[in-house]
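A lone chain, given as structure tokens: the form predicted on its own.
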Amino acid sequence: MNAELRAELRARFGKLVTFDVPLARFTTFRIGGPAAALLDPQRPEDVAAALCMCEDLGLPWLALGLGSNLLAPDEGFHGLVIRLGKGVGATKRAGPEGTLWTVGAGLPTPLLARRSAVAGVGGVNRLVGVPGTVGGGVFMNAGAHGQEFRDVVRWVDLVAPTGVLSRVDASNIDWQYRSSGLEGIVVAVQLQLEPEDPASLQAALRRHLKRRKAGTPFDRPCCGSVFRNPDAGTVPERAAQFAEPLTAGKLIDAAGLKGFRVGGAEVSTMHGNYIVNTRGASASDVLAVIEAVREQVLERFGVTLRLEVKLIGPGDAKGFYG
């Protein structure tokens, strides 16, 4: 990024913004080199500025929450990150028994399904252990034990790319699985939840954290799941041999690929479908393990996985990413 680019960003947002900060600092999985630019925007209205001006200006964004569910390049990016957090964060109640929740994107989802479970409203409870912010859960659908965002969302407040802050009704979006099809950036929602009693709450939600830590990597630097589990329509017959549902972790646990390491990343002996970072692992070692596997899955099994992770660019990269 040319001087004239960081005098135009310091003078739009002042402090808000900084410059070449090592984006390993803000993933889950510890890996990316220097954002050119990053953002901590304050309000709504402060990413609406910076995608009007990346958009006149022709410059590269990326939105980021916890940095989940992504994978940044060791070559950094070179554009502006727009990192959504306390800022953007706030939380409303409102309607009839406190159901409605309006909801900031840059709210850490874990500590959403905590606040609900004890204000007594259930709903988005089962999401404890997804390990990123609202906005970034509802741009992609997040989901955990039978419950997704798509299930109580009413609204979305979108920045659009070129800057336009609009409310989206949820009736109007392609909710898919793991996906919502918008483009843009969240920065609000509003969640319908339901009068439930806070002691069973708080004993499920103790529950799914409990069977969350048990069976993942939870406390090691990962992206989560890397790989969508494959649709039931598409399994051939080499993979009928596993028990429904069939996932992404057994297959790879079935190839004989826990343990798999290249450089610093492993293929967690704990759950097939997690990388993690055992010591100074590169975007490149990941991307080397993401590619063994699919190889050995396809030629062992016949299923083809895909990529859940999100593979971030130097520069090519508009989205939302947890």
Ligand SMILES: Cc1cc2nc3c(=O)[nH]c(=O)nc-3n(C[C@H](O)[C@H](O)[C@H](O)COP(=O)(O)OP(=O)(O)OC[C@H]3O[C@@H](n4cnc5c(N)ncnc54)[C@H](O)[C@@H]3O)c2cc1C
The other form holds:
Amino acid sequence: MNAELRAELRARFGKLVTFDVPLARFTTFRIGGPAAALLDPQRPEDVAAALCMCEDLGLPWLALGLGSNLLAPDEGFHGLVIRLGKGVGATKRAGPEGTLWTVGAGLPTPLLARRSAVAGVGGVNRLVGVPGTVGGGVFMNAGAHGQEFRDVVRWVDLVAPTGVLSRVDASNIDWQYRSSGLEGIVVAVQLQLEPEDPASLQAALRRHLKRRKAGTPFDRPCCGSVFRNPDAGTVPERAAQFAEPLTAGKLIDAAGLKGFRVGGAEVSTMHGNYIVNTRGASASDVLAVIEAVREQVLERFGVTLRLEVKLIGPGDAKGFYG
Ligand SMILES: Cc1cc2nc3c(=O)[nH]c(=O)nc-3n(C[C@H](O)[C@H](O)[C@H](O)COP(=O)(O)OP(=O)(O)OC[C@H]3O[C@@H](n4cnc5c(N)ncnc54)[C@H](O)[C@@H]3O)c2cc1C
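Show the form predicted together with the named molecule, please, the one above being the form predicted on its own.
Every component of the complex follows; first up is the chain already shown.
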């Protein structure tokens, strides 16, 4: 990024923008080269102004939450990373029995799960083990243990790539498995939760967290599930031997790939659909593991694994590919 652009960003956003910040600091994989510029917005209007500026200057941008579902490139990101955190993470309750929650995109989902359980409103308590932001969660339609964001979202405040902020009704969102199809940056959402007994909600939350910790490498640097589970009905004959439901983890395990590694990246020995950064892994190490796993699973079982993790390009204008 040239000096003129940096000066322009500094003039517009002051100390909210920093330069040459390693993305490894902001991803759960602990991988990623420097972001040329990183913005810490304090209001939805900052996000709108940033996207407007990117549109005018042809500057690539990337929305970042807690970086728990992406692989950032070793060479870094050449444009502006807009990191939605505390500045846009406020929560407001309204409606009968306090069941309507308006939540800023930067609020961590585990915090939302805990607060709502304590308040005695259900719908998101089982998402306690999804270590991202609410904005990233809605964008990805994150889900766990039978709960998904699409079941509770009423509307989304979205800044379009042009910088225009508008409210999108949930019925106009193309919800799919781990995808919302939204284009732009989610800055706030309203959730419709349901009154429930706080003690039962909290007990369920603890149970799900315990299960999660026992079955996945929860405390290792990773990005959650790397691959999507194959769609039912698309499973070839060669994979018919597996008990339903067929998961990516089962295929990877059966291919003998647990523990397979390239450099510092390793297929978790605990759960086949996780790749962990054992020590100093690069994005290219992870990509090499991904390629090897896809090849092996295709060769052994005839199943093409599709990615769940978002692969970030060094300057893709839409913010991601993959
Ligand atoms: C240990 C572990 C366990 C996990 N378990 C689960 C699970 O059970 N279920 C599940 O669904 N996921 C799971 N994940 C994946 C991840 O936590 C979720 O997808 C999460 O919702 C991503 O949120 P984030 O804020 O970290 O997004 P990021 O990783 O920062 O971004 C992910 C994608 O969303 C985009 N994005 C981020 N914020 C916004 C925004 N405000 N507006 C528009 N786009 C945005 C990014 O550009 C990127 O394309 C797990 C991850 C880990 C590391």
